[in-house]
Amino acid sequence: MNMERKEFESIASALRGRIVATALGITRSEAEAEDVAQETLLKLWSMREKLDNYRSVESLAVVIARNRCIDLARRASQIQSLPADGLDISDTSLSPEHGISMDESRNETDRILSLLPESQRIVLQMKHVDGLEVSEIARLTGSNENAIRVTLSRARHRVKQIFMTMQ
């Protein structure tokens, strides 16, 4: 079953405050507890598709938290703020003549984006690929606008950085 929107921004508002407090209790921090909220209900989105298959959406969300909260613990040396930056990785104007090119292009955005942080990749897809709002995709997760945009920009930065090494 496809999940609508409106049905996941039921689901996650009743969510959030149990995957904050599933957060905070491990990092102890709330922006980053606040964060680990905002990647879950992404990871949720992103499977929304499948969530019928799991008994409770609820514990999946908890799991996912904890996990990410693991991640962030392991990762906390390699921590690094990229600042704001903005590349359109929307323009499909390629010609028909341009297919085998086309394809290749594709293959490589996608091993691009395999390398962004999970946050970062879902977010692109829901901007550029579902055609989602700024304010749809933090009404849909529950964070806040700003937080979408600089997801969004750092997103978009570290593909330019990745794409300026390959060159």
Second form
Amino acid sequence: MNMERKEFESIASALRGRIVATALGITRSEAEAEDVAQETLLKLWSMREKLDNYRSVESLAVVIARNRCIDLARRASQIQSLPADGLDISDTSLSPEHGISMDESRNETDRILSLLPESQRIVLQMKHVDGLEVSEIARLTGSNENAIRVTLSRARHRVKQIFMTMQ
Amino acid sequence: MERFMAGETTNAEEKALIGFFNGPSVPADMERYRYMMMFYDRGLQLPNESPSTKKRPFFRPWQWVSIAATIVLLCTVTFSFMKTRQKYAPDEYAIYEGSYIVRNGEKITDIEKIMPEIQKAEVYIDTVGQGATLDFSIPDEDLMYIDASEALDMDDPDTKAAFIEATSNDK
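Having seen the form predicted on its own, can you show the form predicted together with its partner chain?
Every component of the complex follows; first up is the chain already shown.
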């Protein structure tokens, strides 16, 4: 596990610059580019066991980052028509032709997690499944701790909302 | 909890928080929070029990103590009451020692069987006694006087003379 983490950390720090550059080219916003980088690296972490199947992790990262940017733009254009509830579950996992498929079991646990935006879901998994501290998640994804804390906090508030309205 | 929601807790702090929610001192209205914390504790897996089906024990441990105390108190009161009855019951019968009744030519001396008869008799005596008191009650003087004057035959000159004499003496 430690080795795996170290390995991912070095891949992530090497990829981060490239991801930010890609995102900046699309969104023209540094803040958004940072968000995209965080989300992309979180996504890469969640698929770390499958990364060996890809010829180039870098081009995979670029594809993910681009999809993220498109989602951001789509979300921005939907904001006027959608209540700012965060209910839009933009499943931005890559389409099957990219070889990434989410296991879609339909049990209650998955249903709860599916109500969360993907980056929130992944941060939750890193925290509670992988047992990482916020500082470790930040280091792995090359983002600052505060950004991870904000994502984690949003995830927990969303989960709380789901639990409090549960039958 | 606030810090947990803000994403500011360490893994160790979260373990302690979950420990609290697993403990016995969680208020019933925190049941949903408890359920949510179990979800985190199990690595984002829902506990098998749902918050609605999982029932808290009807009585908390400290409540069992008071329930036990109540039972002990009730037993004590009941026992002492029974002892008191046993102590006084023979005395109650004792004054009727040697009593008997005859039913269909058979002499019954069993105190348990004849007690109802004795009680009936006592009630009867009480009733008669009250009636007797009424019968012998002394009428008031006015009544006596009216009765006496009505009884007098005023047409009889001797009686009339005696009556006049009696009333004139009063003046």
